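Only one chain is included here, represented as structure tokens and corresponding to the form predicted on its own.
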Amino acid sequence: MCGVFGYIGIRNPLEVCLSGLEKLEYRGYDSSGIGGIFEGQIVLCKKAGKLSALKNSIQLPQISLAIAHTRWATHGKVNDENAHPHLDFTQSIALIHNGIIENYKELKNDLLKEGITFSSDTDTEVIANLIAKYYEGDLVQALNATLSQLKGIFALVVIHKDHPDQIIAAARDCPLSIGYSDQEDESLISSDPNAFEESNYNIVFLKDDEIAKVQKKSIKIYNKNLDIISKKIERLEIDIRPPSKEGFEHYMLKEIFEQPLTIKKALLGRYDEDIFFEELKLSTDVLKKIKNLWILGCGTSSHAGRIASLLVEDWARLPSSVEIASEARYRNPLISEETLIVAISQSGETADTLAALKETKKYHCPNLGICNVKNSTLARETDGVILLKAGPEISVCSTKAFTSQIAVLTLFSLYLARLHNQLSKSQVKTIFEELQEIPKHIETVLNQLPTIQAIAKKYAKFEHFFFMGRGYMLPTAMEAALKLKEISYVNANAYPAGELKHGPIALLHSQFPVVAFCAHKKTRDKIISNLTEVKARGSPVLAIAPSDDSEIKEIADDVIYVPKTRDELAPFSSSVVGQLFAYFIAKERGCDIDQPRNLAKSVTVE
């Protein structure tokens, strides 16, 4: 999940750095580093810890250009032997990397073997050695020898102290983009386009081993021949604005209540007497043609998946699963021409997500991607592609992201139910109009924030909860007790209401609170039952239920109501609960909300 920066041109290669860092930041929380090339030698710093202590201890001299890092931990302790840059032992080379070698320790062995010592316990060391070990004076010839003893994943960025003209990168299924200016005689390398100061740059994405000479005035593009190749040249749309919390404690708060707005943006403009999708590349033909749906993610767009399987079998009446992407790369999934493989990562970057999509292409099934970056690798890897339109998401936490992909995906299941003669217009036009409420209905959510706060209060002591649903509730259950234990640190999990008496009742008891999801008509009568048999145990109960029920107080210890929707469209509101009951058992126990601890936004390596 590193994120990995570089800038060669006229002005101060620090200063730009370090600016690009504080917007990739989001990829790694450990350590941080930079480093460059002052008089023939390689100078750099680097200290565990956020941004904040480099910054903090920073003392370079003018560099001639720089490259800097962001780590999130994988191979070695969190210190500053273990940060970006790392040296060869000669200290003429030095490397950030963004990615995991998984033959590393055999690579280490044999150049321990040669004499060679080391200073970190990294598999990065290890790659700045080998590219050394092949350096006859020409950078790129050494970076491709190398490459070829590399297995893994990763997005490289190379200097060399006797070539402080130019800065070597190189990836392999790992997000890199190299952007240079047509004004200026600049150039930058970063794991996010997103982290360009400017809108104006040519952008080209390096992948399958390519290897980019990057100087002031020119890139040049090698393939695994050495051969110079010409790359597709993009033009990005970036928001330069820096992020702002607006006066929120935390991202996440003002993310939360974002989403009476993201959610409009998402709906708008996808539909006009039946719903359609601009962007959306994939023929009527192809999608008419499918007869079954197989639905990647992790984490929370797993959860998203999960909630968009339901809804395609409800509405459109097709098969269809949903797969962790980390299990998925590694079945032998029973799917073909006529399956959609569904693609959903808010980043578009994940870098399991990406790996199963990858290996689904030999089974020539049509693909979607579902993200919210429209640079993304998952944008531009998929056939078609469907954009959240829920601006920067820069807390850990997802939250708008969720709620704008449950969005889309609800709109997409409505669409394949037209497209197979499921639902009439008349039929869509009234589940749409449902679906426009929605914004609303956060907002009457947003309002007892009070309410919620105090009864999160109630609820921070414990260190274990119990989380249940049914139907369209056990998504999003499962999501309510992702975000606890993502941000408050404690024992969190989701299971079917239904399963409670085939193992997990023998967990209750007073000090394992139970939080229920009963906004679902059609299980309500059924998940009354079963809190009746958590009283039974002794377990505190907190219950989120739409606001017609009124039963639900006599058996719950705390009511929190949403407004009264039909089934598939509950878990909006559901969810925003969750969300902010989360954040203020967070608070209330003093956690990092939006830097939690041993996470990164966007997961990048497996």
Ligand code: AGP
Second form
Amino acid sequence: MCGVFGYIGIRNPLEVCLSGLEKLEYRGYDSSGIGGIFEGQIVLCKKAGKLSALKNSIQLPQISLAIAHTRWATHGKVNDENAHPHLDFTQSIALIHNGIIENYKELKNDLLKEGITFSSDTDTEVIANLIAKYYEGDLVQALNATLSQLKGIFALVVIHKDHPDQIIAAARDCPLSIGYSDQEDESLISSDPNAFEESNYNIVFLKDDEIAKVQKKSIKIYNKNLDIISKKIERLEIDIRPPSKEGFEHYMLKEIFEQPLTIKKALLGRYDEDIFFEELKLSTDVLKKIKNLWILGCGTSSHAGRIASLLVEDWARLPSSVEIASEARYRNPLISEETLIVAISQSGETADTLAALKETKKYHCPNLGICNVKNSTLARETDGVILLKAGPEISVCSTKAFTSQIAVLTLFSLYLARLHNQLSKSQVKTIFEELQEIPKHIETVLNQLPTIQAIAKKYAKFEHFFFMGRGYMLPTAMEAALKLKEISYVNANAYPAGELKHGPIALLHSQFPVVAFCAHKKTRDKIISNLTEVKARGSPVLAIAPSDDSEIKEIADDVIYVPKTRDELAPFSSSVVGQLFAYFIAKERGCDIDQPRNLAKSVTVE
Ligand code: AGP
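Can I have the other form now, the form predicted together with the ligand, not the form predicted on its own?
Okay, now the whole complex, with that chain kicking things off.
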């Protein structure tokens, strides 16, 4: 998982590539590098650390083309040597790579036996050397021979010192787009077309081991037999506005504050006496026939899926199961043409989610994508899609995408409930009106920022937390715990509140706080009992509770109040409290909030 970018054309390749890498840094920021050809030699500059480290140190001569990479380490430590591009042993070929070569060890052993030496720990260097081994003057042919040796999923971009007029690219189950201009002599390659600087490019997506020979004025695509093939050319609307923090200290805080607006956008144009989705290509006939749902996602998106599963059960009365995508793809699921697959992904590029979705295709299930990035692989590869319309989410820690996911999933659950005759028009109207109140509820939470900050400051010293909840508050607690873990590096586990006494309660003591999400009315009395149980073990207790619950402050050490609403809509406000709590703890602990260690915004490897 990494970002790859390439440029050949009339502009300065170095500048274009650095700007492309900025937009791809969400795919990894362990190291970055750029390579090109100068006077018949490969020249490189690569640096461990964020892109700013490369920018500060880059010194390259006037190169004719460039390939560039931002890395999330899979094989080998984060250091300059393991940064891409990688060279073959003759230093004739430079290669950048996104993905994993599963059989790289055996390939490397074979090459070692042939006397080839390596200077990095990466699987990438093996590919560069294989291409060199097969090279007899034609880079496309050498790459094609190499592809047949490789197992795994990947996107590759290659240059050769003897071919300063071409960049060669190939992809297997990994996004890779080629853009070319009608007006200018230039062509670009990117893991994500949204990294192209303008929206007037003709774009083709490579797949199934297709190879592209990319030149200033032409692009040729070859299939596995090396026949030149014609591909669908797409024109995509690309948002070229540079991201801005708009005065906020971090993107995360800006995105938290955007939520009243992003939720309004998620609801806008989707209700007119009944729920409807303009862009949803799935027919009502198909949706009426479904008997169950299989919901797929990772991390935050899987938590949104858990909420959706409860909503679909409560309102549409359809059974559903939520699967972590990395597990789902290796299951033997009981799904059929009557199962709706719902794949949830902010980025639409998460490898596990895409792979799980692909697995389900053999069962001929209809599928639906819930996605924020409209040109993403998920949005293109699902039968139907509902877009979040939340705008780019830059902070690695997902906030506004989560609440937009639950907003559109709430609408979709109501839509299914109508199609399956489980709710009347007037019931849906009432719920929709309450949903429209949510942005105001979130503003109420945001107005409590000083209180939440002060409470977070008090809790920032602890190294371990339990987060607990019941019903709709369980996925809310899971999401809040994930926020805390990923940006503060604090151990936070989420449990169903009733489950603590079956083991985990043994861990509790005065230095082990419990954060309890109490806004699920149906189980309110039960969670009060659970709170008294943890209080009796000496744990500090922070409760997030509805504003009309006056009793909770008698038990909890601290309470953050949220506006009261029906149980099904309670995750919104409580989640925003969880986001702010994690944000201020991370800030207090001096963490890198927008780009936490070891993470990337989009996880494009398994
Ligand atoms: C959330 O804060 C995370 N950074 C992470 O769990 C994320 O939600 C997950 O990787 C899935 O990403 P996606 O929604 O883009 O598929």
